[in-house]
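Just the one chain here, the form predicted on its own, laid out as C-alpha cells.
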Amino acid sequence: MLRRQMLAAVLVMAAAPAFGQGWPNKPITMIVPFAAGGPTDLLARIIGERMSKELGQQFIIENVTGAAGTIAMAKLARSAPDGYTVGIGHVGTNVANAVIYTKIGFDLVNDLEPIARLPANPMLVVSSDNVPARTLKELVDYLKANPDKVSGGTAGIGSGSHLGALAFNKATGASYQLVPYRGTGPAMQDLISGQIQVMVDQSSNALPQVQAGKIRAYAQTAAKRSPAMPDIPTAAEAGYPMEVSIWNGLWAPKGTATDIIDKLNAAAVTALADPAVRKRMEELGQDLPTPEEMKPAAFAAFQKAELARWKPILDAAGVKSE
C-alpha cells in the first residue's frame, strides 16, 4: 500500500506543470515610479508595447509617483511574485535611494529580482529661454552670480535629475535652488514656460524639446558626443568633466519564479533587438546594453557595482531622507 501511494505521488508530481508554464494568461502591470510624460514613463511604454507582442499579453502602465520612486518600488516589493507585476526604475530609484532612504521598510537591492538591464541616457544641461547664458561657461558664471535667484527642477531626492544636479554642482562649483516634482515630465513643462530656469535631465526627455526650440541645451554629460545630438558639446569640452548616465532596468518582486524571470528577460532582449525600437532609442540619444549585459545575473552584479560607486558620492554630499 505504501509503495502504491509513493508511486502515485511521484506520478502526480511528474504531471504537475512548472510554476510559470501557463504564464502569462492575463495582462501584466508595469509600475512606473514617475508621472506620465517623463523619460522613465516613455521608455516603459515603448518597451512594454513591444514586450506585449512577444508575450501575447498587454502591459498595463501604472504610474505610482512620490518620494523619488520609493513608493512605487515599495508597491512592487509587496506585490505577489507571480509574474503579473513588474517595475521599471533606474540608477536613482534602485541605487541612490538605497543610500538616501534609510527607513522605507524594504531592501531596494535584495527584495527585488532583477529582470533585465535597459538603455541608458546621457544627461543634458538645459535652461529656459529667459536665461541669458549661451554657453556652459556663461551658464556657470550666471549661476554663481545669482545663487538664490535661479531654480531648477528634479523628480525628487535620489532621482536621476537630482543625481545629475549633484554631478553638475560638483563639476562646476555652481548651484541653484532645487524644486522637487513628481517626475521630470511636469518639471519640463515648467522649464518650457519659464517657471523654473535650469535642469540637468535625461536626453530622452530633454532632446525633443531642444530640437523643437522650446529650451536651450548647453552640454551633454557623456564621454563623447552622441550621434543623436552631434551639435551639443560634452561638458568636458567646456572644461567641466562630468560623465553621468542614467541607466534603466526591470525588476520583479522577490520570489518570482526563475522561468518567469527568464521569459520576461527574453521578451526585453527581443524588444531591444527590434529595429524600430532601436531606431527610436537612438533618436532619443539612448545607449543600448548588449544581450549579455541584459541577463538577470549580469544586471544584478552591475546594480551592486553601481551601489558601491554612488554610495561614497552621496554620503559625501550628505544626502539623506527618512
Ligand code: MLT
Given for the second form:
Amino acid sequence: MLRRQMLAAVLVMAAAPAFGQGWPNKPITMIVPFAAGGPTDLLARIIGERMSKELGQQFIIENVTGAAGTIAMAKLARSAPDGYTVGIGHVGTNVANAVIYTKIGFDLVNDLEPIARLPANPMLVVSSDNVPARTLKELVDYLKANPDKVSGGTAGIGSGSHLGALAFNKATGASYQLVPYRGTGPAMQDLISGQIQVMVDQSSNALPQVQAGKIRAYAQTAAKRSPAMPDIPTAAEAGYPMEVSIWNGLWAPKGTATDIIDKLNAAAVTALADPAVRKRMEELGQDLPTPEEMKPAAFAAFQKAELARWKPILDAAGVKSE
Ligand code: MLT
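Given the form predicted on its own, corresponding form predicted together with D-malate:
Once more the chain from above appears, this time first in line as the rest of the complex follows.
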C-alpha cells in the first residue's frame, strides 16, 4: 500500500507545472500607482485577473498613490526581486517622471525590469455638462475668455492626465487650473458633479461616462477615430492637431530572475490574446500591442525610445517636480 502511495505521490509531483523553483507558490502583489477606480487600476484588475488563471495564483492589487506614481515605483524598486511583487505603470510613471522627478533616489528606467508592454489609451478632451461649449473650438474660446477661472483634473505632475493637459495647451494655446488628485478615478467624480470643469483623460476612464451622458467629449487625441468612439472627432478634425496616447506596462524589481520575467510575460501575452479581454479593451478604445511588442527586450527598447522622445518636450515645457 505504502509503495503505491509513494508512486502516486511521485507521479503527481512530476505532473506539476515546471515553474522555476515552484514559482509562483503564493499570491503576487501588483502595485498600482493611482487610486482605485481609475484607468490604471481598471487595467491592472482586468489583466491581473486573467494572468492569475495562467499562473494559478491570485494577483493582489495594492494602490500606492502620490507624486504621480513615483512613490509606487520606489516601493516596487525596493521590493524583493522574487517574482512576488510587480507593478503596473505607464508613460507618465515610467518615462516622464524619469525626467521630472530628479531626486527620487533610484533610476526609474534602469532599476526596474520590464516585463511586458500593455495596451495604450488614446485620450479624450472632456468637460462637465455645465460648460457652455459644444465644440472643441467653443471650449478653447471659453477657456481663453476665462483665464484662471476653469479648473481641470490631473493625477499630479507627470501623470497621464498632466501630459494630456500639456499637449492640449500646446495644441490650442488654452489652459486651465490643474487640480491634482490621487488618480483620475476620483477626478472623474468631481468632473461629473461639476466641481471641476475639464480634463484630458484616458479613454478607458472617460468614454463610459461620455456614453452614459454624464460628461461631454470634444475630441479624441489620436491620428484617426477609434472604432469605439466613431462619433467623437479627432483633435485634428476639430481644428487642433494633437496626438497623445498613454501606453501601459508591467515592471518588476531589478534582479528578478529571467525565467520568472518570461513566465510573467507569457501570462500577460495570453491574457491579451483572450477574446473576452480583447473585446473589453477595444470597447474602451484601447490599442493592444502585438506579442512581439510585448516581449521584455522590445518593451525595454520602446521605453528608452519614449524617454528620448519625451525628454525634450518636458524640458522645453519646463516641467519639474515641485
Ligand atoms: C489613473 O489611473 O488614475 C491615471 O492613470 C492617472 C493619470 O495618469 O492621469
